[in-house]
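Single chain ahead, by itself, as structure tokens, in the form predicted on its own.
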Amino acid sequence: MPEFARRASASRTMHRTLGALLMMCGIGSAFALDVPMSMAQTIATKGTTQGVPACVACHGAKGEGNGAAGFPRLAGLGQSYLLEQLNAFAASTRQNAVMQPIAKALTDAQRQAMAAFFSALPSTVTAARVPEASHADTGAWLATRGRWTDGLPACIQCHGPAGLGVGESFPPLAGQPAAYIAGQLRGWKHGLRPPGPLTLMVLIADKLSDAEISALADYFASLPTAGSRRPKTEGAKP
């Protein structure tokens, strides 16, 4: 066999190998290849032909979320975690009116590319200090003490200290807008959303009164992330 041929065998044997290894790893097929990954990146900032807008106009340009608008963070979240929730709103099972047309419309290949874009991109959530909850503060009680006697965990024992979340499948809740957060739990406990991992959010939302709901959500969307600043307190010292 000439040279070059024994070369180009060998380099499709070394490319093949290589994709091999990164799906037995469980790296998606977004990151095995460019092309899937450029595709992400243009839907995130242009949108496509067929009418999907850009992503970066509700959820920031570096997947940071608006807060004022109740767009959620999704930079740095699970890639499992993500194209779960993509298709569930395809199949209308997490029901939203802005995110259900969008994600009927990206076809597999195209949710499971952004999925995997948005997981890569840098978190905006650190590790924060967080003040000792009073009992006063709800928000603050139930989020790090729940409420045993009605067989309510805390927040933070599956999404993690100051809401940093854990693992794929417990997103950081830290930061993210309260309107989004309330949102949620009330999806949960009318039946808008999936039930999740062990029907576990069903169950916890079912318990909480839209007071309690709303004081949860103030107190993770309080939370300090990356580059944000807690407001000063009026005659605290600088």
Second form
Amino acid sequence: MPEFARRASASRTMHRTLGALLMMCGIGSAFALDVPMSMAQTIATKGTTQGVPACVACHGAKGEGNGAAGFPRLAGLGQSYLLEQLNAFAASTRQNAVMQPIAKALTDAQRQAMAAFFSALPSTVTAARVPEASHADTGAWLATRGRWTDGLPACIQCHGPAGLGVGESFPPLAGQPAAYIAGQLRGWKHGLRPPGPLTLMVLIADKLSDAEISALADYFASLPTAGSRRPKTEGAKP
Ligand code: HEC
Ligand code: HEC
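Would you mind generating the form predicted in complex with ligand HEC now that we have the form predicted on its own?
Shown next: the complete complex, the earlier chain at its head.
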């Protein structure tokens, strides 16, 4: 890592100039492998001269998120999922006062590079034993069993055992901040977030009461995680 950091820093100025030239010529994608990754690292840790703040200031130095502030973890999420979200913020179909201006200030190529960058960072959350759900625990019960009388599938059917996420399209929920999870479910209910694949999450959110949303958010935020820090009070030092 130090070696990589040194190289990255030594070649940052050159890459920035090169990146700017490439973008002016509109051929940034021809160098999809090298240039955008170092460009992404620069944006993640320093922001851009166009006023984009460093992503790590909110999303954590390792993309691990910030539980106390409700900023989601980005590390290890699907690349196409992350790109969809940045594009949706930029198009204002996903509404959030903080992320909309940031995504709008990034170029298409920069949004692609940021999605690739954060998706390649190792997830800071790993599975641990999930406690048996009791019917009295609304969050755990709905998450692991759903409510079939109402056509509500268990969340873990799509979000994976222990909520760790599945593939590119089903993002992890385990260890994401409770306020963030609840905010997304309410967002779908109120049209503040695009429907996403097959409008699955709109159909699901519509079946949940406000109390159930809070219970589910608390459940996934508090899932036991093994061998890793909870994304809670981590400092955001680049
Ligand atoms: C000032 C704080 C802040 C900064 C800086 C910031 N973000 Fe965010 N980000 C947020 C918040 C808050 C949310 C949750 C938005 C919501 O509730 O919909 C978010 C959400 C996201 C999401 C959606 C995650 C998901 O699971 O759907 C992505 C992707 C993202 N940010 C990428 C970035 C990138 C890339 C940068 C840097 C260019 C960045 N953010 C900088 C605060 C920030
Ligand atoms: C049939 C599949 C399916 C089921 C069941 C399901 N989800 Fe999802 N969920 C998705 C998909 C697909 C996405 C990504 C949506 C997008 O791309 O906009 C998603 C996204 C989410 C997100 C946003 C994550 C982020 O990083 O922003 C939350 C929160 C969420 N689901 C919560 C739940 C909860 C809670 C349940 C159970 C009540 C549940 N989901 C059940 C398919 C499902």
